[in-house]
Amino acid sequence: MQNSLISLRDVPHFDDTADVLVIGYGIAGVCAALEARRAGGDVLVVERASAGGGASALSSGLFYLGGGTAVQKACGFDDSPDDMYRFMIASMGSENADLVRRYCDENVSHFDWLESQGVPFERTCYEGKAVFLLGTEGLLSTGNEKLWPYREIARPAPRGHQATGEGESPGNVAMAALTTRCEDEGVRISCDSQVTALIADDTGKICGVRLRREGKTLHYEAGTGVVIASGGFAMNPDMVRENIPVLPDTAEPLGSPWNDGCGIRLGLSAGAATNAMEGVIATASIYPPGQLIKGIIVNKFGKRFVAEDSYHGRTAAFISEQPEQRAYLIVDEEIFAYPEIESARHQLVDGYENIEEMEAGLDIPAGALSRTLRQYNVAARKGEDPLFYKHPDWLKPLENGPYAAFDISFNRSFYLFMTLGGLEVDSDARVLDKKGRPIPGLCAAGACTAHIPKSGKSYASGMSLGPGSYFGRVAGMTLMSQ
């Protein structure tokens, strides 16, 4: 059944009613529901799955938080809202400066709020460079804070806050804590229920939803309004092909089966604007181990195009823009190792006694890679990288043959991806129409909205759970304040 907008006049009767209806029970939805309930509202969550959690419960449990949280202070890092804001604006752009300013200013209190709901964070720090942790450390660097020029614009600090939990999905620990709070405080939930339409009254205010549950069509009334928190659209091949043509057939979506853009389509039916629909964060990291960052990444013409110490999503975005989306990681004997993230399937092309052999083996124009490596080595011996300003911690001349090349091409390795585009919202989480006006009775938060970072070049791990949880809270409070 297509997502659409129907008139209140066409609703025969309501099968249930609440002050606030929340569509989706992931991190944004659970936080919206909890805050709306605490503001005195009767809250009903409509969830397609048989239980709450969504993609958030499948995640690594990373929240991008900073400004001087208790974890940062316990680990000896002096962060501030201003430093966090300067970095985010420099790396992600100023289009949503009001959202970023609000998020940064209230980050410490938001962290405290998460802990007070039972979301656990260890006062420990992981010092290395990782994509996700299998340990329980509560803090790690997950973005481009140490990358040039950002490290000169704002004081770097680690801001990846990992919920304490074993394995690859600590996000389920955070979701379990939050859903338990909702249950304890009387938030109602309608599971196995798919919303097929929003309902609007004669003034255009969103006042309910139509849904399908157990083969029946039902109508739920929302006295105050509706929050859309239903996730992104990575699991919708048609929407992905239409909006993100850069993705190759080898790319694999991350998320739950219900991340099919249903909430975005609901918003569109009500006249909502969208933003950054082409935005994508893809990952097939070369690290760990961190020693591989000391190699160089080149395209099919033997030229470097990115600082190798970039966050893995930034590197992936630059690789996607290269001729034929081809890229190679070049290492020497001293730093040789196999990439540890096996799902990326970066293939070792071969080992070579010298760079001239490598050029021939990789079909790189004769002399091109030799020239690139010679220039790189001259600067690296001085602790410099005049092309991309790679941090000195990761600079090393590559001069100890034999050499090896890994194929890390965007269309040969296996890149996992999430979508970054979605509904346009303001700093109060109100959904905006194409003229920038709030749609009455409609808020949204989480991955169904346009992320603050609209490109993999500026994304940081935790930029979904962090803003999703915060602006989910804002959405719940906004509706209850109207």
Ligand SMILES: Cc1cc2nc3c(=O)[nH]c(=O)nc-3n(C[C@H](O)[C@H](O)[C@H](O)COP(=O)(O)OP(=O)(O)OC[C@H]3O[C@@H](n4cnc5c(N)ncnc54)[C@H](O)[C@@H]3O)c2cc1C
The other form holds:
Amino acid sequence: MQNSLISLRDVPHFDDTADVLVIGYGIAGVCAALEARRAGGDVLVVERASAGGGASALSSGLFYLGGGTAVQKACGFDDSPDDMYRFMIASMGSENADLVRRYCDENVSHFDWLESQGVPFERTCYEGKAVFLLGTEGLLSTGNEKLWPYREIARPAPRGHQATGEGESPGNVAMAALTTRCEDEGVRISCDSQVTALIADDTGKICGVRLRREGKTLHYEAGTGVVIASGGFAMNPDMVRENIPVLPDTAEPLGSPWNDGCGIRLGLSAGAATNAMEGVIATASIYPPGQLIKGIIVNKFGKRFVAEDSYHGRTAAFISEQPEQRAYLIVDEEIFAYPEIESARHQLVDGYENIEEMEAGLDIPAGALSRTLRQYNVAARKGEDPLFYKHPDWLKPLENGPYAAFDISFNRSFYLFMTLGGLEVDSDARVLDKKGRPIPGLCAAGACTAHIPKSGKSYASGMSLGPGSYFGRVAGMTLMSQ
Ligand SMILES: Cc1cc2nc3c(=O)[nH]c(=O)nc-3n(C[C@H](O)[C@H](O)[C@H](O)COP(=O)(O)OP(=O)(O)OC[C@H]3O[C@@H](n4cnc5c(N)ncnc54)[C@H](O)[C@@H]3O)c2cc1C
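Would you generate the structure of this protein in the form predicted together with the ligand, following the form predicted alone above?
Shown next: the complete complex, the earlier chain at its head.
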């Protein structure tokens, strides 16, 4: 598989010409294409699969949006762009502050835009703790907004906006609406077409792509520029091994088969910088049911290391850093339940009459877990957690034996993962080189770019589709304004 940069001088002739060429027909590509088309461009989307959709169509359809969207308002939540910005910067870091500012300031109008394209969002809120919704509620808390210290920095609000659709993949409802718009408005689509190289002119401007289609090598010209929107690299085992050594062999990638990092390698061939390539969101959530959050999570030394009410991706990231990546969820009789996410396969190790027996059963040093539990219970009785500030809603002393332990170790349970690293872009979705300068004629959006959250510790569900759709639009507009 070649992903190289070729010179315009080496192109024998162009087989097709457009103003804007978009590589990939997932959420970022479809939004880029729509905006470029509406700005008057002749737009050609080149898609490797036999149909569009990508990982976006397989997804749960959660968009991380806020600042006071129509759904938030209808459900009685008073969010603001400033609260959203403060939360995102506090939890995700200030490295891309200008990108985050733009995203938060324009979120309400981006929500309206998505809806006006036919992406449906019900005006209802799911109040419980869930990873994805099987119902049709339009709003859900999907991140760490209520976690300490973030709840003291910014007013928490639910920001997971789920496109309305039954089952596990409402993402296909959103993609169907957006691809229909594209096709109705004259965006041209070339499926079964795998881009293998970017083409640069003598000034270094990206002016086309080389691709393979039906066994032939073709060259397509892009008069204005190219948008890379080809997804992440979870499906490329070599890239994953090289960049994300923390992942055990048992971890399974989430995505479409073509999320193999090809867009990142295309960008690299043109001199692009990458960022957060080690970033990963892994998940094997302990909830639902929410009552399990009232348990404690300890490592092989019987010590707590994370607030149990964290977003599941944050919990997973902390588990991955524990000695031997081992972790247990400890519950008492009052809150006992089996974790409902079947794919996680968290094994019940055993039930124990008392904590001393559990220490022996789990091979935790004698006295260590008893000490942890004693301290936790003393504080929990007062509604406090001086170690990790777990929210009082989830605090209760664990004193009703028998007790049970679930093995939630990173390398024993079944963690699914997506990559967060990729091409470095600015707030206009322009791909940057290693000196921070935009590469002429080249934009990128979606999972082939470095996500705003660069680690599972700060990810929130919807942080791919939300920014992917928004910066996809920005990419289309940027190229057409040049
Ligand atoms: C089961 C599941 C649930 C998820 N749920 C959510 C969620 O609820 N919210 C959220 O924010 N994120 C979710 N995600 C993650 C999210 O779906 C992806 O991060 C996001 O869809 C990426 O969008 P994209 O446009 O960048 O890439 P994709 O949607 O993957 O689109 C990229 C397209 O590029 C094509 N392509 C690749 N290489 C080439 C090439 N060389 N030439 C031409 N075409 C190429 C691919 O075939 C693909 O169609 C979920 C993912 C999965 C798998």
